[in-house]
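Let's start with one chain on its own, the form predicted on its own, as structure tokens.
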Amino acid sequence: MKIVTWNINSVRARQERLLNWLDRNTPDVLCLQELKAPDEDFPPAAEEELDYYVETFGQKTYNGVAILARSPITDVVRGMGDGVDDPQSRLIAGTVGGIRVVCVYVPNGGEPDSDKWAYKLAWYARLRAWLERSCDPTQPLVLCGDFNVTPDDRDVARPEEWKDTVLCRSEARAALQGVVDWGLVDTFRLRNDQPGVYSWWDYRMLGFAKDNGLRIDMVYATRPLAERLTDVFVDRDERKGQRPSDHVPVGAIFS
């Protein structure tokens, strides 16, 4: 089974893009976010003319989370439900094939000591005892998203440029390992643990050209999945060409 996360930016936007890339490489899973519209403004292509089930948790201008598969969803859940007011569309989960799939936006954290940044760490502690709550580390399960954190600094290209920015911030990597530690395993790093494989470039400051890039998007499995992983990627390539997302999609192939 192929499970991919992307943040497409923008559905609407990208939805060529989308909708060729699915074509192409045929996901079992795609997990998408910041879809950037309501759930009627999804691409009706995508389940018309690919014949993929799609479950949306959207949202106007921002936000907005997606599952996809080649199958059906079921037990589909939209948000935390913990009784937080959070009118932010970040969080959606379904079963595929006997796999527990979460889709997950984490906030940025816009700067330092800003509302948004306690918003984000406080989205990680909620996320943990969502976690613990809902689902259970013994079985089948994919926690992806664009998690709007470096996991160290191998996933930097400049850590120095870096260090101080929401991104990388040793406070942003603790509530991100927090969560890790519910019983998640990072596919990637079990086939890869080199420096210099990133999924999100900086639109500005020629970032990708460059290559000042971070890899922010991730596709962690509970152990018993983990152990059934044959492959990862992160297509580059994706980010070439005209009006592309600013990430990649990020993928892990499992037995």
Contents of the next structure:
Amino acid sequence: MKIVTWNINSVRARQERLLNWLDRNTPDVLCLQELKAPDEDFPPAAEEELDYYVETFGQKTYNGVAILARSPITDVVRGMGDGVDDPQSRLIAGTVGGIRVVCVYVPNGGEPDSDKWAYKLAWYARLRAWLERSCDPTQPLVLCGDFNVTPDDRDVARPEEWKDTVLCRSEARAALQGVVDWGLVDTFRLRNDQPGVYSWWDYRMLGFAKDNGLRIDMVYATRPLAERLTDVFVDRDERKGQRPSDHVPVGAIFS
DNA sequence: ATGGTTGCTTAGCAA
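Show the same protein again, this time as the form predicted together with the DNA rather than the form predicted on its own.
To see the whole picture, the full complex is given below, headed by that same chain.
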């Protein structure tokens, strides 16, 4: 069971890349973030030619998440349904092959101490509450997505340069940890305790050419599922070539 | 402090 997360940064701009990547890699589940398009703009070829089931929670211009799977997706939920007035499409969940799959695009947070920063921290608190209310840490579940936080300095190529940013500062890491403490394991760190593996490089300032990367895209699993982990991967090559996303696919394989 | 790039939408925002 191969489960992958990928912030595609516009499903329209990346349509050819998405379809080619799916065709070559055939994940059982693919969680996408930053569709930047309404549901009707999702490429029908994923369903019609590549035989994926597709559930989207799109939004015009910004955000937007989706789950693709090779087997049916049931019990689909869009948004946290917590009564907060929030028009941003950032969470979709569904069940595939007995595994609850939660796909999130966590707010970036803009600049420290901005309104967007407050929204990010509040969103993390809402996610923790939603997990407590809607999910079960003793059952197989993955929480996949762009978390817009590095868990620790091993996940940052240049920690001094990034330490005060919304992706690295301690309040952000504490907010992420609050979600992890619900009952999740970072699958990548089960298999690799070394620094130097990243999932995002800024388009600006030659971020990828200088390997000025951060690991902010993760596949978290509950403990009963993490026990079935057989491998993890980060598809760094997907950052190369013509018009890449600024993020690459990150995956985990379970027996 | 600012810059640099990309995408959506068409001058400015978000990342």
